[in-house]
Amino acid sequence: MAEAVTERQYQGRVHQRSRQLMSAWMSELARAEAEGVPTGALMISGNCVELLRACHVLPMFPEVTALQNAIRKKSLPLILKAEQAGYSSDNCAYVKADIGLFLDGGMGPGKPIPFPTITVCNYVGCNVYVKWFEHLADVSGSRLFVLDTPFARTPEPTPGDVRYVVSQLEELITLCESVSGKKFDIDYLREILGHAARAEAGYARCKHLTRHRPAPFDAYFDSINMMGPINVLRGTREAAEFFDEAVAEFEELVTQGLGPLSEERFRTVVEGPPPYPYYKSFRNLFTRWGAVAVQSTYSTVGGIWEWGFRHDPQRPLESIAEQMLRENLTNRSITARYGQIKRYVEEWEADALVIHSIKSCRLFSAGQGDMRDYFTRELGVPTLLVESDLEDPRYYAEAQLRNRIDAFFEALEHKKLVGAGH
């Protein structure tokens, strides 16, 4: 038996940095409705951000008020509490746990997490958010704008595409302007756009990064530190900073050679969110093995933006619209994710493909069945499906995940050490 492989314990200044970045916007969350200043519900998913923050209307994110209440092993008391009143056992948990969370007078007037002013469903890709939204804003009584981004059905969005979702966003900036009560300066988007591209750059940077060996991060489960600047803070002066500062920090580990365990073995891509609420149990189970995600899907849900895209500040609405249509990993088809997983196991030099299926998401899960039939048959890719869920505790069943886990890196060791001629 090899030697045992372990997490180098590192704690950097991303991790910290985005901790103290992402609970500075949670208090602002919180002083919102004692300082008048109107906020706005989001998606995470190709969202537009950008555009609230320059209609001077605090963003929130149902989403990770969900994922934050998951990790803190708190959500299953808030899904027990939506399931009581009414909510499916089948329906998505993020969902539940929010609703859970105001019926559990966690969120409302008063609350640091306050109702929104303006509930504004970015509908890219998942027909949940739209349910979701909808019952948000019933039980908030706020506003509803739901803003339809068509599915990304052709190779490129049609003209007739990016006009219809440019003009909902100038009927969104008059709504904006209705509970901010400032006049919308296009000047001012234009320079959160400007702050909205440093931090793609920086992001996109990081993500080829992980090309090195070791890679300097783990791009599946260190990129959750990253998710929250690059989603929910884009625009910001200090998410372009928190991203020049990432960037430092991982060239530096490149140059020394380091990465997040003390032995790269196996370097895989994973196709999937995570389960919340057992975060760093899921993640021992492939630490113990060396297995170092070098790409993953889930980090992509909110843009895609190693190959290339950035917002443009001189073609404002138009880039904010092609950013929603396709540059988001939910607005694609399922089988275009299959070619953007296959080029990260080809760029990305992966030995294999960790699929996680999640029963809440049927969006990102509903027939990884036949992508595991594609990457096995198909393209040869060793390929593991695993299932349990991001938000519900109760299907995440350890013995049975390991029993896998341990059985495809067995093989693939197996399968290393017959290449290598041993």
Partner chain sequence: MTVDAIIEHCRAVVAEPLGAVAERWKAAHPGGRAVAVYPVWAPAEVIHAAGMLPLALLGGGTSVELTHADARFQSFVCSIAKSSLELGFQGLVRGVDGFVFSNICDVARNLASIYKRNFPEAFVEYLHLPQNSTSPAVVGYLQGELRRLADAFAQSFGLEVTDAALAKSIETYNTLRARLRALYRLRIEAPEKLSTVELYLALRAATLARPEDTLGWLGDLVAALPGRPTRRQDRMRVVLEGAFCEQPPLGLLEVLEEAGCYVVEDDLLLGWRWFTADVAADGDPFERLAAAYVNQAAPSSTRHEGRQHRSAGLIDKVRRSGADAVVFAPAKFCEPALFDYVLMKQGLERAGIPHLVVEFEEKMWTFERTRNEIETFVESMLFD
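Alternative state: the form predicted on its own, after the form predicted in complex with the partner chain:
Just the single chain follows, nothing else.
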């Protein structure tokens, strides 16, 4: 193995500003009950966060609560508590950590994580999601709204699909008015969508900057700093300004020729969520090989902005519906995801595809064995498939992961050397 690669000590403005914004949102959430602000639980994938903001309902995301507990290594006791209550060990670990938090007394009146006033199940493609939000509504006593988003059967949503979702958004507006006591203002929604479109353009610009060599940031591990603002805070002026700052910082790094590592030896595309309980350890396994992710599917779980979609203030409800139908990663077919990854590999000039398959999300992980075969055999893209979990630390086996990752990059390094005529 060549000279050791080190991680550049990067704690730039993007990292710091993201932490500030997310902390401010968590504080606002903690004050909501005392201040009489209604809250609405949403799912990240294909969410309609702009509509809740326009209806004066503060959005909250059980997935974000679960992953924050995982990254702080607090998820296992919550998962065990849910399993003791009868939740299957095969169930989604996000669900168990979230329900475990309730059973542990960490959610509800007087707690930093309040009960939602309304629970909006904005994606029905995964039955576990639906049952999760049904349980959340049941234990919290909140009003449940199930928004039926048809699965993407065609490249573009049909006019009938859009009308179907818009009609449900209008029903959701009525529900929000009843809990907030405030009349819906379409012009306020247009203003929020303007901020959303600006943030989406900024995030897309950041993702396109990773085409440079070296990439200014790791599009898998470092994207977490941008996924909070784009998925949770989308529609706020602060999120739009955050992405203005992010673009400026990353463009500066490109000009200086700086990346996240001392040397970028391999450019990868990563498929699948990260193992949050071992986020840094997992990253280190790739860092030592000089592997930098230049694109990832997980960073698009809330929307695929780099292909040009933007919310349209002139077509407010229609564009929200189109985003929920078309730009939701988990609402697209596995072959559509093949196409997304293929573009990433080709246009970002990646050396390899890394698939991180997670045990507790069949929605995301189903078909990834076939995906590996397709990219390896049909397209000739070196592909590594490793397995653990995004929330449950019991499924993370460091030694096994290290062996597979080392063997893969040793072979990739040898292939490069042979190809270069050494």
